[in-house]
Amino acid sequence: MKIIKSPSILKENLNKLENITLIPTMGNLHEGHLSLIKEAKKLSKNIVLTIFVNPIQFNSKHDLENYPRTLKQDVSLLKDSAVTILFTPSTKDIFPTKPFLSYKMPIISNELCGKTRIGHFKGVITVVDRLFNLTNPSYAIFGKKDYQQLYLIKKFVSDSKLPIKIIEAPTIRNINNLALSSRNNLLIDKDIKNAVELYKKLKICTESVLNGAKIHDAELMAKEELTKEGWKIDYFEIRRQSDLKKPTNKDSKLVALSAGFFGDVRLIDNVEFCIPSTI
């Protein structure tokens, strides 16, 4: 595995490679990231993994400063992996001039996570666009845990007619079904058990709808229960899988999505499910 910091040196090395698979990350790697590498191995022997904490997708300076940075540990974790190149640029490397995105963000980017994280997804798409330009991949892999992000990246690639296939990777969970996330490291021990409640309520909500409950009622009950347990909920909603719009009674492929704070840590999760008709 080559570790490269300079975009120009990266370009020199990538000129010799074909069929590249890109795995963009912000570091603090865990089993979820390693699962992405396993998926990448199925597609190509040329795997580029990037570690870059993107400042323009953070809404809070405090959140940016406190995001876990563990490069030495990450390099050690990747030592025996199939990664060909580990790209670890600086902010100046990625954004030598003021970031600019000509792509018009879809309206859905202002809903769900985008409603409280103003400009977050524009920051995500801007850095993804930059990484695509630097690496020219055939494939790029993103996890389903960040469901709205995944949708917006897929739409960006489609709208921009980029010759890149976006690969969706399943959410990896620990033994208690907590979705693996770098932010989990910010949870104190006594809050770990409470963090799992978000996923549990998503499952209960989907089961309620499958058993005939009205979507609005199931959403409201989940939010009320989580609030009683100490959560500050940003949103708890059921949307269509295809475009993340609110479902009609003709839609069957749905996803329950939620985000909220437990203590000072913001967590997100989702559960896909299908029904014959939406109630």
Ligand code: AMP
Second form
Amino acid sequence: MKIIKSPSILKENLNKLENITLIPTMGNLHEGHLSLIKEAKKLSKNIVLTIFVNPIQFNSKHDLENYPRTLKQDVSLLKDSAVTILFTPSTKDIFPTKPFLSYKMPIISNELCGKTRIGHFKGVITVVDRLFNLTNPSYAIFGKKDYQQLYLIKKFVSDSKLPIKIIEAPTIRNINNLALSSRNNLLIDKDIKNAVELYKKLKICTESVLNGAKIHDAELMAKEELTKEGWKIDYFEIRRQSDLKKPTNKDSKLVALSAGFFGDVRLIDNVEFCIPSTI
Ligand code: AMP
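If the structure you just shared is the form predicted alone, then what does the corresponding form predicted in complex with adenosine monophosphate (AMP) look like?
Now the complete complex, all chains and molecules, led by this one.
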């Protein structure tokens, strides 16, 4: 594995390679990230994994400063992996001039996570666009853990007619079903067991809808219970999988999504489900 910091050296190295699979990350790697490498191996032998904590997708300075940065540990985790190039640029390398995105962000980017994290998804798409330009990949892999992000990246690629195939990877969880996340490392030990409640309530909510409960009632119940348990919930909503809009009674492929703070730490999760006919 080559470790490259500079975009120009990256370009030189990539010129010799074709059929590249890109895996963008912000580092502090865990089994979730490693699962993306496993997916990449199925597609090509030229895998570029990037580690870049993208400042323009954070809307709080505190959040950006506290984001876990563990490059040494990440490098040793990747040592025996299938990654061909680990790209670890600085902010100046990625954004030598003021970041600019000509793409018009869809309205849905201001809902769910985008409602409280103003400009977050524009920041994500801006950096993904830059990484696509730098690496010119045939494939790029993203996790379903970040469901809205994945949807918006797919839409960006399709709207912009980019010749890149977006691969969706399933969410990797720990033994208690807590979705692995770099932010879990910010939780104090006693909060880890509360963190999994987000997933449990998502699951209960989907089951009660499957058992005939009204979507609004199921969402409200989950929100109330989580609030009682000490969560500050940003949103807890059932949307349709295809475009993340609110479902009608004709939609069957749905996803329950939630984000909330436990203490200082913001966590997100989602559960896909299908209902046989009407809601
Ligand atoms: P991040 O480093 O958090 O920006 O994530 C980099 C990529 O890893 C994104 O495509 C995430 O969706 C994906 N990812 C993060 N956590 C998980 C997980 N638990 N399971 C699968 N993919 C994940």
